[in-house]
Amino acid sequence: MKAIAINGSPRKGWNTDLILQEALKGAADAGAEVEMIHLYDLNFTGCRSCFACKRKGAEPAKCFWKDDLSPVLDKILSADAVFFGTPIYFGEITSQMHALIERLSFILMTYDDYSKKLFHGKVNCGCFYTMNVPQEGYEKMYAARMRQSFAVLNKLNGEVVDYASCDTWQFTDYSKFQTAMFNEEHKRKMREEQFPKDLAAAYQIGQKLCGKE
């Protein structure tokens, strides 16, 4: 069993990077062979428009361009289990994040009929958004907007879990930035009460998708 970590997040040792951490370490404890990939180490973009995956007779769900993210996409495609994780910025996933969704998007479409499924395994996947704004904000702004933004995870015929951690602490000393819109001793209680049971939960939905309730 493979599971693999996909980090949308530039901040390495950060709370996203951390809650895939627990994911990975849910799933190597439920048998699974792990590893962790940095988006932000990488080199690519967006679907080039190249065409090459719709020519006739091309191999199908497969990016044929030539740069960092298309080994990824093999290896999502191969995998018993993918957990993707991105912080939230302006309400949206981070641009590395959406990148490799549209790529994954494109690979597993066909201009000769829009439902017809290209790939035919099974891939369960787990999603974890980091976020400033409180849970309450979450639900009624982005939660929707979230599922949307994955919607083609569905297309991996797997199971996907999402799970938000919510009104994140962002640095170790708050008074070194303009931060006097938030208040440094609630995040700080955050961090020390909630953030325990985020990480607790990422765990759990590891060890879940890899097939150990």
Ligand SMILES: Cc1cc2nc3c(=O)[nH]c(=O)nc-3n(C[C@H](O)[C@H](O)[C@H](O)COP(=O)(O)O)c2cc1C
Given for the second form:
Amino acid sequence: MKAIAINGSPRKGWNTDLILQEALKGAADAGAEVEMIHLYDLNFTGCRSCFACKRKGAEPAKCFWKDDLSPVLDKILSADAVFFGTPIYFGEITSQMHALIERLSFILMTYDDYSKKLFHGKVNCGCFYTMNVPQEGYEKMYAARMRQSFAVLNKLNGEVVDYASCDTWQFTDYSKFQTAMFNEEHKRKMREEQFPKDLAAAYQIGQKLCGKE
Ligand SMILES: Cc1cc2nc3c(=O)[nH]c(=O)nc-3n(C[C@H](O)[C@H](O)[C@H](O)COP(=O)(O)O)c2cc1C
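Please show me the structure of the same protein in the form predicted together with the named molecule, now that we have looked at it in the form predicted on its own.
Starting with the chain above, the whole complex follows.
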């Protein structure tokens, strides 16, 4: 069994990365071989409209553009579980994650018939979002939008689970930054009390999506 995590945050060792590491730990404890991929380490763009994937006789669900993302797309489609992690930037997934989703979406659709399935395997997916706003803000403003951003994952024929880690700790030392909008005490409390619960939830999701309840 293979599980991969795809970190759509530029910050290694921060909220999104830590959540994904826990999901991978859960997957590993469920018996999976695991791998972390940091999108911001890779050199790639969104879809280049080369249309190689739309040529007659082309291998289905294959991106022929050669850059650092092409092998990642292959890995997603051959994994048993994939954990996507992204901070919310201006109400959206990050630009690198968006570029990945664009590439994945295009190889999974055909101009013959939008409803035709090109992928017949099964990949379970966990989508982890981290953000500044509290849980109510996520439910109200972002939850539906995030599901829409990752809608292509429904074409992977597996389970799709969303998890939001809200009100995250953004700076090591708030006093060094202009952050009048945030209450450091409250942020610290969230970091100490809520974030460990988010990590535990990520671990459980990692296990569950790799077949261990
Ligand atoms: C450019 C930028 C835009 C952001 N936009 C939002 C936003 O629209 N809503 C929100 O709740 N948090 C926003 N944030 C906060 C991050 O989503 C949040 O701190 C997240 O947990 C950071 O993830 P990381 O620690 O893995 O880098 C933004 C942060 C940055 C750097």
